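Here's a solo chain for you in structure tokens, the form predicted alone.
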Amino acid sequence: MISVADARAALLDLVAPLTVETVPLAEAAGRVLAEPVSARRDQPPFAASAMDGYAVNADEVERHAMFKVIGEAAAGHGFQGRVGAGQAVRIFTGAPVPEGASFVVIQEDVDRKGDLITITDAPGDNANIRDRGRDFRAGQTIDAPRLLRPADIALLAAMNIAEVPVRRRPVVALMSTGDELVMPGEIPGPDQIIVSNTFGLKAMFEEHGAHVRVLPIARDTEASLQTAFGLAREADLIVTIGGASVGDHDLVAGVAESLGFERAFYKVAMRPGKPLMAGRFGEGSMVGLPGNPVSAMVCGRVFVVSMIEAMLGLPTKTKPLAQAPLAAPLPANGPRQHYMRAIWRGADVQAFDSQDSSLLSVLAQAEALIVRPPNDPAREAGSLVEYLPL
């Protein structure tokens, strides 16, 4: 068995950033920016009013000062003349500040009669003007790689960027194996169960930017597995679920190797998830996850998500785990790194009593995975432990 750190490093060696494609801005949310992009204009592109009011010369602003209104400026319709001494322009939020004006007196501080206004209240020191380029300047750059959030999309739009260079989404082929499995909605036989891992992993991988193809269930025959692998040939990453151990009915490794699979490792010193294998497969790579539902989901989170991020060009350096105090004591850990399903008790984290790798109901309730290093000693309540958020 190899360590979790060595397994992760080996898995990352199997993948590389994918090619760059250009997509319309409206389709770029959730994608990874692949190349730096630069603003094509200033924002705002002119000095703009921050309030509804009257644009005047700042040197003339004082309580009881009077001005003659000579025009109006609205968003998208600026005033084309110049504001002279004793003059004002009615202005609305977002409108260009006219030439000669350097202060916007808010309408609440003004009394208007006909074309004359009087400043009735102390106007304060805020000019209520957003300077040109206050938000960003033409040429200002958004660096890559960057996962594009909704706020980033708004910023790109304001920068007048209509198309965005992004990494191609990794195509992940998910293959569940086993005679005991049927799809949700089907009627299982007396010795069968509903396939669940596939759908949980699909949701997880898509959440992290992959395009996931769910293949038909591969039965425990060489012919069925060969057909399934044939359907997955064009994928960047093949993820098999179950059948990767060494039992009489565990045929995945043998069939994959007959089709060109080059194994990098088998078995990881972790719990849950020991029977994990990975290697190169044609132009892509393959990961064989264990069949137990929780084992598959935990390995997907710990390993496959990192591979997807690497293919998207995101940083792969291991980040320090967060820490929290234990709400209840834990016994000493064994020789394998243990990912324990846990729940928050205020600011403390508490492991569930049962860590059986078949219990999806416990995983669904879990809010974090407590990470216990190999041979970690017993921990008392209140001691700090590392965790992965879920």
The other form holds:
Number of protein chains: 2
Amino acid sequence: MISVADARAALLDLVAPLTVETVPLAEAAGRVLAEPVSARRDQPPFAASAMDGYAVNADEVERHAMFKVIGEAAAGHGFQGRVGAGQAVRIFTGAPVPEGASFVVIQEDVDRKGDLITITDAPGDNANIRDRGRDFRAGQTIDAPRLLRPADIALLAAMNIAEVPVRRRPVVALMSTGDELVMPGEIPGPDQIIVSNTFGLKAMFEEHGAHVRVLPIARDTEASLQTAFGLAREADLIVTIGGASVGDHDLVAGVAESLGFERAFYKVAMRPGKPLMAGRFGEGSMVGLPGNPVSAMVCGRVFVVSMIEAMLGLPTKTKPLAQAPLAAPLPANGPRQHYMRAIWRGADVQAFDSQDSSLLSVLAQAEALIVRPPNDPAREAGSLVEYLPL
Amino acid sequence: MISVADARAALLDLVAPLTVETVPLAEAAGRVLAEPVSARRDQPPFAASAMDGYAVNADEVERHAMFKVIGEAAAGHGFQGRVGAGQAVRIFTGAPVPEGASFVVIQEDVDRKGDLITITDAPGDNANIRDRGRDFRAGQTIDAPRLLRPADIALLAAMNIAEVPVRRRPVVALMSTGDELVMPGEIPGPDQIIVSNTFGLKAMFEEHGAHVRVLPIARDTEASLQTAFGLAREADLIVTIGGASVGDHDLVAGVAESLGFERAFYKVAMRPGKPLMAGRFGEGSMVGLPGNPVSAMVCGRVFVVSMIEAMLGLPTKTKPLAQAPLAAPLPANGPRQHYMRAIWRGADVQAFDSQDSSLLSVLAQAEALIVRPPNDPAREAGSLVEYLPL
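Having seen the form predicted alone, please provide the structure of the form predicted in complex with a further copy of the same chain.
After this comes the whole thing, all chains and molecules, with the earlier chain placed first.
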């Protein structure tokens, strides 16, 4: 048996960052920036007023000082002249501060009569001016790789970057296998069940940036598997579900090998989980997940999501997991790393009593997976444990 | 000034859950379940083998016991006969357990010669059978409202729910206003800047389930604003950005009122933030956000996301915020609730030195907003503070 970390490393060896494509800014959220991009201008591009008020020379600012208003500067329409001694320009938030002015007296501190203003309150030390380039300078970069979030998108816009170089989304082909499976909406025979992994994994992988193609269910015949694999051409990653163990009815590996799959098995010291099948397949790669619903979802989260992130060019170095106190004690763990379905009790995390890997109803309630290392001793309530959020 | 909580309540009064629509299961991830749905069958639908092995009568299970193999049960293809005394059926994971059998001896514990098997190891107490309905029973419900995550999608599939009743996505029309704005990719004039809020807020609102329509930038003229509002018909929520204060150049409210907007202003005790404009507008509602980039994004997160969640039928009761220790001390807060841009230092949270509300570069680096109540006293490093994740 190999550790989860070693299995993950072996799977990551199968994939590499994909090519770069350019998308419009409005479609860049949730994508991964592939190359550093540089601001095309300073922000603000000029000294800008931070308030509505009057622009004057800072040296003249004091209580009871009077100024003649000689013009107006609005956002988008600066004042073209120069502010001289005893002069003021009416100014609005975001407007360029005119030449000669170095202070904006806020309108609440001013009494205006016709073209004359008088400062009525001590204006304090804040000039209410945002210096040119205070937010960023032309040429300042956003480093790659970076998963682009809403605030990044706003920043890219302000930098005047209308098109963004991002990694192509990995195409993941999902194939559930087994004579016992029918699609949702169909009427199952007496010995059949509804395929669930395909739909759960599709949602999970798409949430992490993949483009998922759902293949037809492959039956337990070579012909059916060949048909399904034939539809998976051009996928960056083929994920099969079920049929990957060494049981008599598990044909998947054999058929895949006849089509060029270079099979490796990894017996991973984890629960839930089973031997993982993995290898290169043509230009892409393939992973065989266990058919057990909870095992498939947990292995999808622990292994396949990491492969998707690697194809997106995101760092693959394992980050330390978050920690939380246990709401209830746990018995000692066995020799396999255990991903326990758990929920929050306030800021504490509590494992469900039933950790049976067939229970989708428990997985759907789970908010986190408590990650217990092999041979972790029994834990008291309040003891800190690591978890993966769900 | 009213509190953030009171402002939020006033905004939530403007919206209500939208209508229900039915989507295919494959498109239901990330949507909000609108009505309870019930499982159409038991899962498993029959007592199913949890392992590959041999199905026998539990009373006959002991080390050295011998059985005659009379048939096979595979997933999707049950054994049709009955297992009698001294008989066994070869069985695979997921197959129905045949009549007369009540125990599955795993294949590793059996020695097989032709049609005869001998139990070679003490099989233990676990029958390796998943009882019918162990995961869920027909009629068992998933309650609404519920934001559907990948594991929910898998569970809905297993329940044979091919179409899912969800709330319609709210249509949010986003209108940036101001003569100083140009779109990314355009060449700004000397007094102009690139519109950034529209793009950042679009990404944020879509992440929370809205369908966002970006309107043309409205100029500081009545005609331009009327054109933009004309394009916002049928939106559930119009969000204007900028032009909403009481400055001389702020025409937005007046034009909106001429088109049926019922304006209310809320002076909210928060930083960053400004007076919020809000009210009903035709069949929908409208919120005016400040034009300052960071203020717009923070008010979008604190107020508009809550309105979107309410339209999606999600609970609007304020949840307690998460808490984390401070990595560095903070001075006393003023009279307004402060949303401080912050990053993680391990498990501790640290506010940026510069909290100026014009700095998108700081917001883009931020991983959390530390939420400080009005008049919060100075805090030591290590002191627990509340935060909103970003």
